[in-house]
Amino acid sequence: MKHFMTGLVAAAAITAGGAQAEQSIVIGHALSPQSHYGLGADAFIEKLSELSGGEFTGEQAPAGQLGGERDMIEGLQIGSLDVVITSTGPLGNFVPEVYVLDLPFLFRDYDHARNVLDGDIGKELLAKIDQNNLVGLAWSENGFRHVTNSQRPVRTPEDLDGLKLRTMENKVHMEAFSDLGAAPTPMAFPELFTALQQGVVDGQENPITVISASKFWEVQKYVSLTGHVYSPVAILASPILLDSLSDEQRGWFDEAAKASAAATRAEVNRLEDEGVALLRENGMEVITDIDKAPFAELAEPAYAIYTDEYGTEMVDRIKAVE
């Protein structure tokens, strides 16, 4: 297997004066290089190299090669990784304030979610990340999450009863699915495909982007377009890396993260348009006739995990964004 560098390292080329000619960063993520994460990582590297005039280059460590998302976030804190593109699922373990983004049926549509994350609320949450030995560079995207399983179509909450569903290592998601009658089973994403294949779990929940990139049609029969949670993505960096940069260099990383988010969102848009057809072409039964109101009502107690600690102000502000 190709050896991936960890931590910010000097390239082999050294100038005559002893200065580093270029520095290469590693961007870790959980999906394939061809996924929306992979496209985002490529866009990050391309923009960073462009802005720095080649002073910084980079490479991906995709498909969980450096561990699950929680492992990679911990790697940022100790400086063994430079940049991570991660779902917010495990991030709440480090920055509990971001649990608000995982509340079920909170976001109305993509425009609403993107306006929240690109506005003052998104900036405030990035600042919270910065207070927890991490650096939040930008908000990117997975999309709205849907349920897949190998057992039966899911049209009502009753259809979830007893299904063993893999969830992210996120207590809001776990509480919501428990309230809906499923048996939530948290596990790191790199373990998921094999767990589905071996019947350790019956199903899982992810956006169309992840379902298609992971070819879950090979191990799942049914996909129900529940859209129960909007799933943002955080582009994070190591504070050890960022603290070593000049203000100009730090600006390059910020701009690279924006380019990454834009490329990822564009791919999410494409897959939202084309992905359902792709799932059908590969044999999945797609269930679209779903009344979301009963799901939302049963999942509402999960809000208390956030509001009991932080009140309802942030939830109300998010709902009020146009």
Contents of the next structure:
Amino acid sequence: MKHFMTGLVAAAAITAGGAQAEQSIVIGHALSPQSHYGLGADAFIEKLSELSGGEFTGEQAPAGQLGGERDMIEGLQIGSLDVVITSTGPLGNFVPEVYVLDLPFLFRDYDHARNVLDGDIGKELLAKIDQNNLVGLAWSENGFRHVTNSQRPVRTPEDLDGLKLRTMENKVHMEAFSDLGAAPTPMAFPELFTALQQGVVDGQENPITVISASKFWEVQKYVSLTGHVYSPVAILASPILLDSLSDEQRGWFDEAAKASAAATRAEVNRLEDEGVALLRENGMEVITDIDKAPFAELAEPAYAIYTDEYGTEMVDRIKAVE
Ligand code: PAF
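Return the form predicted together with pantoate of this protein as a structure block, the form predicted alone having already been given.
And the full complex, kicking off with our chain again.
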């Protein structure tokens, strides 16, 4: 089955005439083919195919078909998957230095986050990923995360009190929501919709991109534009595949990842402009009048999860980027 054909096996396939066989890669991600991740996966495949003159083609394994993001990252390490488009949610479990990107209220806005990730800091963190049996191709984007729930409008940290809130499997996020008074419940994304539907959790937090792609309005009434954390995306590849490539082929993957990030960010921009109206049209109550300062103050202790280990230098460098 194509899905489980590793890069190495495919690279070894040579046609009878000696020409390089077409190699089909699989890109795993958690969302629908129409989502910002799906558009990013399409752009990746298109650019890779164009640059390689058709030597590489590809297909998406969307919607968590191959498991949650943590499972897919493990798939890269054992070579059962070629490329993954993933939030940093579970990535800190593999590359702890990346936790710095998950700190609440660190990034001021989209320009700030993109300038950090496209600059020296982004490159340094990709290099850290490369030291952990993964290949970091590029940074892409999920967006600023907001709280949704089925119980009440959230305007202040007190409104979060006791709310059972699904978080990603990320200890910085869990600590932040615990500091804010919620009851954080880590869970892989493929389980989330049913958990919301059955009331196992009251709410969750994700960017507008994900709330709309996942139709969370079917199971959530309130969305509060807390923008409490920026959610970067890493485009990762299997070292087993990448080590089998020539320098020229590796260059095609780097370019494909850049094209993917650009397509995804364009869709994030579109949904930042049009998404709130879409959520309202679908019956959600959107709470916009939120004073973020008390949220930021209460979530501050979560920084220690990163700074106790690595100090404050990287945090300061990120804040200093214009
Ligand atoms: O909430 C998550 O787990 C992530 O934001 C998601 C939806 C899988 C996208 O990376």
